[in-house]
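Next up: just one chain, as structure tokens, the form predicted alone.
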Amino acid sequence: MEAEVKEKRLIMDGSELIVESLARSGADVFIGYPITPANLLYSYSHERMPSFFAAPDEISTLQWMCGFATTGKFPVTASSFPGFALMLESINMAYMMELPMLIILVQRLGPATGSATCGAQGDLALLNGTISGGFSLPVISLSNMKDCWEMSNKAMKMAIDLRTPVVLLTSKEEIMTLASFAISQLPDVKKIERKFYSEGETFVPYKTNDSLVPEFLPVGNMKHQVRFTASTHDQKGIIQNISKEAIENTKRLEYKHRKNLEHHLYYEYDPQAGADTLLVSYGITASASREAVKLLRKQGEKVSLFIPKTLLPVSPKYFEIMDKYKKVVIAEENLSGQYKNILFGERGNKNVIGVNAIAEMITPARIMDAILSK
């Protein structure tokens, strides 16, 4: 008989997950000004991170982030909802230059300043409306220590191929909260290689292929002229106005990412034979929806369970899955159900319950009694 083999497990919270996950990724710059609770990220950052550059406030953050990713560099930075608040018009001066660049969102109690010291999941609307114009902002959520792994270089990826900055979606509990975890369930996280124009015909910055992502070319070769520019532009990045080129080059913006959704759409489906309840969650209550499903498949319930991470833009996949069913329960820890709304509105629709909760983590106990109510 072979000696058993023990499986290794550290003591460790998802703030080291992802920091390791994307300095071996190949991010190759943080930038920040702390926050409580992205504290742990700041920190890590610090010591791991090729480079690290104390920002004095959070919309220097992303100028400064802005400045690194023109000149091919890939930076991050992490936040909570007070300093995130700040960096909105940055965000989408980076969405409108097709900047890749990465922020790490660590939800806690709004509104306003709230409660640093108390999670949530209260800034998905908000997210889904930062861009101005209702365009997509992508954004990924993680569900679990392995997600920290995982979604973290994905979503690294994700900005990269897509020319964008990406939201990595996460909260309090997620990202500071201890605990036991085996690292042999860790697949290798490879870096993530960068191309960059080398034909030699004029450069032309925002000329783009089928994929309707242009390619990229930093600042500073001595080669082709690069221009960047947060105005409306045409595929030069000469501001246009609205010229009918300049337009149509705005509406690539969100036309870019519907088109490659699905070369980025993750989500966890677990299916019931003869299942017509769907539990839906996201985040940190993923880990209670999961419980709940197991501990109502134990009691003979029929459950299944569907956990998006790709949260935006919401693929129509999410729709197809959702109508299998007669009923479906949506858990997220805010007041008014953002996810929900988002998916249905504020209308809502009669098959759809929501579960919620503010202040409070939410229970599988409260998942299985929405799941069981009539």
Contents of the next structure:
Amino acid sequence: MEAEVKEKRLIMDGSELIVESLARSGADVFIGYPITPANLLYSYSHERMPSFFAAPDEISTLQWMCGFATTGKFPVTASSFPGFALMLESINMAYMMELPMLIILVQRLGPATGSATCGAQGDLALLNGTISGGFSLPVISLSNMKDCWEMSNKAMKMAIDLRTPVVLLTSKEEIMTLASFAISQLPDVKKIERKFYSEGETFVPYKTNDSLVPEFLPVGNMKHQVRFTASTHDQKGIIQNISKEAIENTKRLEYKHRKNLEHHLYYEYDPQAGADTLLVSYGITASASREAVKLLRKQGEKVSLFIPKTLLPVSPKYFEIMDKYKKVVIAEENLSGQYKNILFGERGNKNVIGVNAIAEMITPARIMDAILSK
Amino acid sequence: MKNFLTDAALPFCKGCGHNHIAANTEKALQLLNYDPMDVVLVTDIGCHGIIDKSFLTHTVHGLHGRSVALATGVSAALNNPDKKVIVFIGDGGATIGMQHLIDAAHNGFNMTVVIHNNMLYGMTGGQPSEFTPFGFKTPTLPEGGKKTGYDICKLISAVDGVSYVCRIEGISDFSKNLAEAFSKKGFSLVEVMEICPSYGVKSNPGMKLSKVVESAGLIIKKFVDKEVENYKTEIKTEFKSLFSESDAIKTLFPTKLEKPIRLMFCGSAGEGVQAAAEFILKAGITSGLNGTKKGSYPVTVGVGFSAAEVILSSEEILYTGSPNPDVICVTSSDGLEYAKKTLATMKGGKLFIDSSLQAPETKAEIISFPFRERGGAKNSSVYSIFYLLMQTKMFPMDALKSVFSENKISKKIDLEKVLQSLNEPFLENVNGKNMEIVK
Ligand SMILES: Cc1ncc(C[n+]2csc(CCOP(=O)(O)OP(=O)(O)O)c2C)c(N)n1
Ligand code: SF4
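Okay, that's the form predicted alone, but what's the structure of the form predicted together with its partner chain?
In what comes next, the whole complex appears, and the chain from above leads the way.
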């Protein structure tokens, strides 16, 4: 307590941590269309980002971002489901062109316009199927204020390293709630330096080495012709129907994520010796889960906690962790248990229990009940 | 002279108007002495779009209808008047992506858009677009267009900020027209009228392009030719961090809470609920406590309920929800309606409620006080927190006073009067009789 009082504490919301972190990490531009509950990100970005564009809609937003990205700039946007839905085709384009960018998805209650000012965790199933064809779109989620800072930087790094759009997944209460926060606990965030192709040989836009990630070169450079294509293409970036080389190139989009996933794998695992039950949670429900675990342990109950932050693609490591337990409880604020279904399928598993809700934050009490239930 | 096209045959049907546009584009760029590396060609989806493989410039091949928006990003990011951004789009792409054309024109983004208007969707089998003229037949519209098509040149000419708009017939040599458009600053547009032999000619045997254009009322001319400035992207080079240690809140009134306290404020929009909750939050932090504040309100800012949940604790706060608050403060009937659900499930705690309101069934201890009467409707919430703090003694009143005096609202509310009035008796309606109550 004494130590804490001495710390420099500010009243902050998660949105400002996210925007400041991205600006320091080297994001070049924020392009956005207003939508609750993402509007704080919009206004902070207006104040803080090197460039800011108010786009006339979300399709334009994503297209403008793609345009920026082809020139080697790093664009960021923030939206909620209705806007994200409009972005879908363009996100597929960015994915196919291999353009690094960050899309912050602030979840709110659906379906459709739903309730703009009510939080939710209802979009993970959509994210899991966003890219047509069974490809993974990387999704990084936040679990507290500190993550707003750290994970934003890491998500941006992932986007650049893997040359892909990345979704930073959050929800209303995570980024709009005000809280006393000691900024001294924030690690330094450094500018992420971009590396561009610098060899003399002709540049082949989608040729790769072992990393499976092609080197980047901006359009408009004076040395080499650069091609970006959203249609199925060969290594040169030239449209193909289904030639072998082109399909290999398309499959590579997924393989590069799998191959490099371990370098971008973020989670918190808090095992307790002798625990048979593992509580899994992410996003806004992670805080209720932390509290539930704290209270249960105080009562002498044994329980382990697992908070994945790299939600997608799912790492095999997650199953290794979950397989150690007799019972797995997965808490998330949607109707059917979207992450649970991604992990265990619609059919489920008798050892896996979902704790779900919509239109309210799941309480620690409900999570505790599920953990204690026989 | 540099080549802009590869030696390979162009990817279009024989006689397709798209062939001419590609060849004339090369010629126009040569006329202007461009280097291929200074040119970014952004292409749409449609037959015309597959031309990118034939160009030796930088190429970006995107989605159907979105090429203008994509080029907007490229152009704004390059932010360099020496680079030329050219967009190839069809009448189909211009139909589905009209918003982007108007927007790019309106903002004057640096680019030249070349509309390949063959009056139908070539790639998908010759269906009509919004550009299909009256009477023009297509395979899926054998009876002919029933209305006049869009006149894109008129539409774009009406947008302020455009530098050049021109319609031409895509026959013979029109490289000079293209060169003129390419050399303009800001946003320029050329609509090239052309035919699709595979669907257009087949459905309209014996058609002559000039005849179709004429009877469609599409005038071949320059609509706009004026000087505008290049679009410049603003790039800030000086930044101020969104937060800094100098904003840190000093602990002036060290206080310890035995256990966390959860408060809920329920009132009406425009009556200072969020501000009141923030005062309590800040005063709590000034007292060395940790705190969170979560707001709830409908989407419309000015009407309906406004509610806020504040948690104060000597320990780290993990869960920021308050399904069972310790204290609930209701200052208006909107607020009461919102609070009812929570009040019904509370097992104890305190309800502070404006004395004009009827408290519902609840296990919370009910304390009523004339917040609205004493504080005025607009400041009823801010007023209520002083009373609430006096009653709960969560932290010293001095903490709230200090936070309040720092805020500009203190100029409008007389703090001394507020504090004094907290102890003054008031009349409360008890069983139909006005009783004087002092709490
Ligand atoms: C969003 C979307 N809707 C529909 C299509 C199918 N489609 C491909 S090309 C095209 C029309 C092309 O017509 P136009 O733009 O006039 O070009 P042309 O083929 O005549 O050169 C359509 C509708 C698509 N690719 N994307
Ligand atoms: S189908 Fe029509 S528009 Fe397409 S290439 Fe052939 S002639 Fe040209």
